[in-house]
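Single chain ahead, by itself, as structure tokens, in the form predicted alone.
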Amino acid sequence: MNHSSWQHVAKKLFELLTSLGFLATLTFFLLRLLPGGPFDDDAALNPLVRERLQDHWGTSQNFLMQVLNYLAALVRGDLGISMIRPDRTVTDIISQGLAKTFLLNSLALIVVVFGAFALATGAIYWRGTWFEKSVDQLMVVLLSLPSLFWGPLLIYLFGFYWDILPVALLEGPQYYILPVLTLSARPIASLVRLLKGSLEENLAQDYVRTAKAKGLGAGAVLFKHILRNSWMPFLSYAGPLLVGLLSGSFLVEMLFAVPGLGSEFIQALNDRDYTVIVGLTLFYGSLLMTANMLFDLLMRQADPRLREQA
């Protein structure tokens, strides 16, 4: 990379760090707006014990001091200890739930990317046929209905009506099928429409007519020329795609009783476990921001026009 590219990387890293600091502050502020707390009056605690706990965790301090103390610990790499489960650190909770969540989202991402490319290229290759019409209609259906609909429907059909797939936990390969399908439904529809539009736009370019004039067949033109020039929309959508998968996994993990980060986050919200909530928020935030930064760098390397921008 040249000097301009390194400057861009430094700028993105600075934006990442400042954004995480802002995210931690905003999360602290929003938590204080929520009713209740880990040691509020509704908790079955002796008043003296409650006061000791509030002093220990600093919840009786003013908001600014709490934020500054947390940011100082964050700089040291310390995400803190769970308020409700003091025998476990936030880092341990994240590391324990990360494997299930990472595998679930990785499988969904593979299904979305490869499935979308297969359906989009197939629809372009067989334009005007029943296949293209079926793909278009299926994508409309998938986009129209949320995961909250697909999850229970798949559970009923495959888990109870036909009784051929398990519907809870992730104890084997077959356990991933329904959660992955539920998580992939809407993202794959969005990506198919995006790729199909990009392929159709490239199909009308002059280089396609030139390739056909040279005697190349429709398949060779599609896979050797059109598909190769249709990656930019995918890279631009990669960031929102990851956001959609990670945010959707919260609901999917709840529906299928997956012991992952989404379940931990929902449990922490119910318990008002501030340290776990903020830790998970920062983890997800840093993951998404880092992914967006990497895809931005890939787009700059793939498109010379972006490298020329200040």
Second form
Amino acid sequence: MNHSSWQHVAKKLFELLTSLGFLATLTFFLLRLLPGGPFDDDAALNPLVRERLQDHWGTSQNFLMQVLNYLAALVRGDLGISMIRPDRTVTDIISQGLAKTFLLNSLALIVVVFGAFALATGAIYWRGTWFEKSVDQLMVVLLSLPSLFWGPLLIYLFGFYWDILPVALLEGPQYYILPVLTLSARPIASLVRLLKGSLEENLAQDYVRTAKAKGLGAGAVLFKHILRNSWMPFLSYAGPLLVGLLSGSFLVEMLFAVPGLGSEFIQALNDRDYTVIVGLTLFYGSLLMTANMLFDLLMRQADPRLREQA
Amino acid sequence: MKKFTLAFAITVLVVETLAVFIFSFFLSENGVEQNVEAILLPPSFSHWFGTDSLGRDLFARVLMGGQVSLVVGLVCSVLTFLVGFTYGALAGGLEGWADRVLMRLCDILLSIPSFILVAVLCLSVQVVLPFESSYWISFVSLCVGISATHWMTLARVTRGMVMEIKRRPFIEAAVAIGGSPSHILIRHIAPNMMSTLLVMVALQIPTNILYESFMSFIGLGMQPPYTSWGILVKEGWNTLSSYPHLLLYPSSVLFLTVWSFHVVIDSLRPTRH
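Since the structure above is the form predicted alone, I would like to see how the form predicted in complex with the partner chain looks, so please show that one next.
Up next: the whole complex, starting with the chain shown before.
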């Protein structure tokens, strides 16, 4: 790490902070500007009580004060209290749901990465055979597999029809099989396509011809030379892959009744629980922005050409 | 094999479009009329997809739901294209600090799971809309929610291509003979990138259809008694263990549609080999 690298890290950190500030303000405004508040449904509410409630939650102040108060609390790491279930803070909700969501998504990520590498290298190794063709066809199917079809189908077949796997609540290792299968179907397809494209591009490079010319077998060329050079597109795709997984995880958590962040978010949406919605949006946003920044730095470390460009 | 798959996918889309937009009007009565003597029937010759818990014919309801799902898919891609193209062309045309600010905003939006964006926006728009009928509230909020959150990739690609094309000599010539920026953009730059952009826009259609069904499924999209594929899947989900046909038929149609779109669009892509 030389001077310019540190400068780059500082620049990235600054960008991250401004983006987070922007995201916090935006989500806050979007939700608070809406007519219809969390106390509107309580028709029998005494006006005095309503006023007290609004004072308590700070919703009677003007917008600017609300935003400033909110940002100040954020800096202290305080995301507020759930408006519908006031016995829980948003931080509690996040820390309780995070473990399940994290485990589910990490398992899916592992399946996706290993599966995609195996399928893509296999398809390249057996180019032009039935194997490559069926991988291509299968990926189109997986890419268009809606989790609303795939998830319930798996649940019906394995949970009800054959009755061999549990379908809800994630209480043991075997509980993870179906949700992970549902979650990884689409991401694996896009990753296989990306990797295959990158492998094919590398196949036409001069160094591959050199490697073949010096007498290496097809396997050695593929694994020792091409595969190592095909890592970069994967690193640049890691951010979007993570976003895609977490995005799919909302529906999967709902289908499989996983007590995780995704279910909490959907619950909060239906309850109009502003503080939870804003808190979770911010949490997901900052998690993924930080991950993106790390991937970017990692890529610069891995590929010197990127450092010279900047 | 490839030709056969493509022909099959095209046939699916054509037949489906005809059925959803023309044939369904002859069947709409079966899809709305409740019949207590024929509830939860399994698929048979008189009810191809069976009947639901109110005795409505599921096949007719799938066709009716398709109207909403397909129209949302199409309308949202057009909107996505308009927003993404304008935004990207603006960034690519202006360059400098304006470009940096616009692209930063793009990056921020891209790093939030699109599910969150669509859901929060749908919710916001739903509450603000002044319409009387819940049908239009759901429809418009879905369109806004989906298309306002999927234009970023298109904007990025447009920006890159505008920047690249505007440095070519024929653009210089167009500037020299006094063409206005908008004229140059639409008559000279746009035709050179349409083929790439149109494939991206077309790929957006199946994604939009999926988002419509997600949102309706979690209760933020269409609301009963109106129907869409998402609503049908949701209704089937509640009775999955006892009456799987209520879920499997609508969701298979959803899958088949999305798959056909992917196959057809894939064949439009320039091949790499």
